[in-house]
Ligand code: GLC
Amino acid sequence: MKSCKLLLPVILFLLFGCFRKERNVVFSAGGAPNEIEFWETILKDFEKESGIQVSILRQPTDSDLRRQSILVPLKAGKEDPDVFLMDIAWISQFASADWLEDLAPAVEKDKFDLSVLWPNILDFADRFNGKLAALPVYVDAGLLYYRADLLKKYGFKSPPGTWEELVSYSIKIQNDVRKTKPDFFGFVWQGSQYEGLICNFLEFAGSNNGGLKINDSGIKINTKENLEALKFMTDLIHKTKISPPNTFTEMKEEEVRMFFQQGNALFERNWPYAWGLHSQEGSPVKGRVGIAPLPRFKKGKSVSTLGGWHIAISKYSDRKEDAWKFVKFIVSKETQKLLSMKLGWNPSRMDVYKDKNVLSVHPHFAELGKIFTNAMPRPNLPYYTQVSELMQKSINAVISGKKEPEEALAGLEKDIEKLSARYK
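Assuming the form predicted alone, can you produce the structure of this chain alone?
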């Protein structure tokens, strides 16, 4: 018995060693149950084509928990997961920590065609300090949903091109609809204190030629353009009152989506996922909704905050060659079409948006492709999450009426300067 106890660790070590040598590529992904189920199908297709086995490491649905579940093994230098999906906002942090494998050598060796991917996404999101840190898998960007039936009824031939027009259309239609529907509002958007608020602010500010200006002297946010945009956001709730009073307390993506889908709003700012839900059987607005680029200020241009998920290979992976083959498979046209047709995902490849089979299922993709061309990512900073937290508090304080815009932006810029100084 004593001899058996002494031999057991040796046997386990030998078995573990064999397992490590022959182990599968480990792919970390999260999402809804139907998404995980479909990933399993894709893994089987890849195994059939390549002979390489891939195991899925399930992550939580919540985005912050998903980020944390990847951070832990990367910080520890673990071999697993080999490949993982990242929210676009995490790329700069992970890349600056030197956790991501540079994909450029593999791209060059295999002559992988990057021209099928949006150059603005590759340049501003996936490249970091001269390295190709990731590739896009699922593309997202803010857009304007509108009640096409109501615009037509009240004599408007097209959705608003400027924010001023959006306010004008909203006031006219809101005032009349409220005669029979008192809780109707002109425009719903994400104003609660979370990351979605920053996406909205960057769109308002960017469409006024503003936003976060990053240069050698630091990060500028206290600008005339940003001040005008922030005042406009505040006026939507408190002055023109075309946005609900709970915008700054409750309005996140789903709250906005449900409010609009129940027929309670003329315009909605949201991500492309809402289209499928607005169009499903039983939706009160089915067949009555259109999509368009977000409006702009008179001297600016339409800007959409870029979102989505990107795929990367861990620097600590011991299966990098096989992992790269898997990455290529995921961004191939065939797989991107499947993700689009089966899950309704917005593909990362431009050619899929012209595919007749895809357009027959998702006709709105023709419009989405144009919007993604001008989409801009959030600032490519390693400490972006901390910057965002500072912005969330200050901007939410303004639109809730607790702070004046001038005071908030001046204080915010000083706080960001202190934060960035710690990282220099």
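Given the form predicted alone, state the structure of the form predicted in complex with the ligand.
One chain, no partners, no other molecules: that is all that follows.
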């Protein structure tokens, strides 16, 4: 009887412990459909190398929707997703809520070389209160895509340097192309009510010497420079009419990318990922597209918003060790090269930019370096996403013609002030 009692736990262990299959590490990632598809390939490579199985939790493209879908399990303290991609815009919210595992001890233990990663980005976005909250996977900056064939046909030697030029080139070419293609527009950009709109607004405003100015008395947004930029954005849709009327209802990254790729626009504002898709086999604009810095207002300089996605491990994960192995794999030179060559992403590792194979696929990387080094970050505040939500609502109301820009900016500044006061 006594030996039976001793044997029981052993039998139970053999039945339920030893043979129980460990759950897969869950990785949540979103993006354009080809990006999610490519993650599946990466996960298979990782499994082959490490024996660790990782399942992907598919998310949409829209940054806000991605954030909301991760917030739910994190607020509930769920074990999965174990590891996820985070927009640079929400790292400080997640880190200040203490949802992210500090990666510093693992980095130290494995002597993982952080010096290969862009130091300014790592310091600005990933370090939080002495902890290493995340590691960058790829860097984004807003770019101007243009139809090189059309500019040449209509006698324009180079892409527009100023917004005024962009408008005049657009009107000229749009008027003529519309004779055979009535749905053709000069310029497509992200105007829908979501984070992408704020990235666009900050570029228009920044290139007019405006933007969000943070000082001791708060966040200043109601300025002459911002007002001019906002009026200009509204005019693109309602006055000069070089941007389509669905700009403020539908236009997010993928809608804009597809519109341009179908051959329906002269200029497009988008992130680097669009390059790979525009140039792929079967794309109607393959071989006809150029990339340039975004235009500026006469007295300003070109400004690109700094974007990008970073990888972090959930504090609630019960597979942290394996999740860390996965993180290292994603930030390794080999994987970064693959992500860059297949998806056109700008790697977070500086050593990949010098790689001959990468440069042969993306000769424009050399030139993009400058844009990335000068890209303008959004404010790194734990409540930035709430500031952004207020801005999204007001700015979208202006560009859709529902609110006057003066009234919107004045109201916005007050609302942001009230919000900030709660966090002081």
